[in-house]
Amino acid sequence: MKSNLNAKAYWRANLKYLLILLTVWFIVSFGAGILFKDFLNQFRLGGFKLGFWFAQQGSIYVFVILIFIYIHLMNKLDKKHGYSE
């Protein structure tokens, strides 16, 4: 029973984690590359508008970086519900 209990809460808490990341990439890709790209357009990054740059390339910076997050808060929990290795 412990055991179902555990792993009940140990998916409760990576699909929140899942679900926070990729509402900040949602956030990140579709907002500042397309809903706010106006008012970020008046910045510039590297010689690019800012948000070209989003829509280009920074929704993907932030999705490699959204992964090792993912990692490390993934191995935490494992270590905590003695998933780990």
Contents of the next structure:
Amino acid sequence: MKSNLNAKAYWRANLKYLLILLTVWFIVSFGAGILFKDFLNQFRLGGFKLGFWFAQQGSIYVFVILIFIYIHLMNKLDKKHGYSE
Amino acid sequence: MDVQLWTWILVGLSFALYFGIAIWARASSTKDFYIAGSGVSPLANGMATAADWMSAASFISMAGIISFTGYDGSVYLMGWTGGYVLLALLLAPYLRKFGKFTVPDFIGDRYYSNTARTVAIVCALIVSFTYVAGQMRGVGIVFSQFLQVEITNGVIIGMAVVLVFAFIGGMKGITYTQVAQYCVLIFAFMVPAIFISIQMTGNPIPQIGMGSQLENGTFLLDKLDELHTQLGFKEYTDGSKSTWDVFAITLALMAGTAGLPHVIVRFFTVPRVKDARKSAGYALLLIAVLYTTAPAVSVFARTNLIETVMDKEYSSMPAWFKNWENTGLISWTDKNNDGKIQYSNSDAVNGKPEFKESRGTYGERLISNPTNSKNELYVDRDIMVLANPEIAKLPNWVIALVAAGGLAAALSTAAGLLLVISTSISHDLLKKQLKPNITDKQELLAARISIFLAVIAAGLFGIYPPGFVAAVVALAFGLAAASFFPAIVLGIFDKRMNKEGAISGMIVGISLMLFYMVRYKTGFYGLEPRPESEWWFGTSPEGFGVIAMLLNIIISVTVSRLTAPPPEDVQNIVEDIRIPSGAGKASDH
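Okay, that is the form predicted alone; can I get the form predicted together with the partner chain now?
All chains and molecules follow, beginning with the one already shown.
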């Protein structure tokens, strides 16, 4: 029964991480790169219009960072719940 | 040394390396070829996944497409990288924990049904075949371009090479060969990009160079926007697709990426669940190197191309221009008889140029199908990456290096896909369904026979491309998004999902996608595709995977709630794959 509760808590924490990370994933690509591109294009990042930069550069950098944050969070979570091996 | 000699040397050396590795991996893996093995390290697996993933399309075509479509090309950049986030967070760790060989294995077990397994096999074969046919064509084009042989011979050489790899290597051989291929292709992509970035902006990092200033102080992108406006194109940084369509295509490509069987299968080969996560991270990092460089290459190539040709005398064109004209990928028609090249936003020819035997006043090749528009220049998108080093006047060895890189990209992807096709047939179909009693040895033999047949079939598609092949490759993603992606994700995250729901969802999803694709994109022998104005909700066939996927999800959930819940032991499987510890040994298959 105890291991069952542990598994439930682990899964809930996992879902919470997924929700947060996927929200960021959506905002940088579909948000900044597509839906709000025209609005962001009035700002500049060096020679880039900001919306265009998100679509062709920024979103990809964030994707990479997101996966590594996920790896870090999950490794910690595994340890906390005794699932690390 | 001339380009030809350099090409022979570099392609020869890289091939010697691949064969060497394939033979070495073979020698050490005879005993654990098909059974549990020690597994592959996450970094090596990440590199192999990256090489597997980056095909001739990523290497050769993508930067070219972005070059000609500007902002609209972002769909490929975001779609083909963002999918890895979905893969890492929603699929890879759980499928690794599940620990079977293939995607149909997961579907078959999770949905406790051979029907589900069969549907998954059919989907896997449709997706992989549409994809691999395009690859063989790509291999043929690169071989023919650089070894100066006919396209048909190029495809045949490619078939022979892929066969040898697959035969001597198996999954382990292919994995380590792909590690080498990743190194070759990324080096070959980066070197010219860095050279050109320094040349144009003085900054050695292409990702930054793309947003830097030219010698006269204007920003490169502003300059390009200005050139585009001058020639009557939309601004480079502003696309012409509708926002909804960009949204839909990006999402379809992302879900499709995460659902491609030859990508998913990668995550079965690492030792622990932890390593599956890490592999996905490395894979995306290594892929991102190319995907953030490609848009820079597009900008450099576009600017260089326009500046080289705009209102210049045809007779003053450099050698590369005439070489590509000779291969039929560039054409120029002097419509206003001034001997200069006028380039603007309209089609210069109807479809692809059809060349006549004779030459014009300036020695240009005459074509029989020019349009009446002012635009005189036709440039094939696929040549941008290949011609880029020549346009920028880089040394011959760099030009040859690009050939070796293009071949590495096309071959690694073809090999990975063919392996999935053969396991689908030998393992999923034969072992799991038709003849459960065959020995490992027989299964291995069946796998090799099916690779052989698959290569022949893919090669035939490459030699006689039924017009729609090229169009279909991009749609393989829509098919994967419409079929696998929901079935797998729901199988992990929705314990109540049962076989009735998943099967009906997959069938409806893939059928609808196939229907839309035939109706609006490829046509069917004699039947013309319907025009853009009739698209549903203004969605292009490339983006339609999203709608088919949503329908799949809605149907799966509704049907599952109306039918009996899955049996207890299946619910226990779901509980179990959600917990990372205790994963079985990795499979090397």
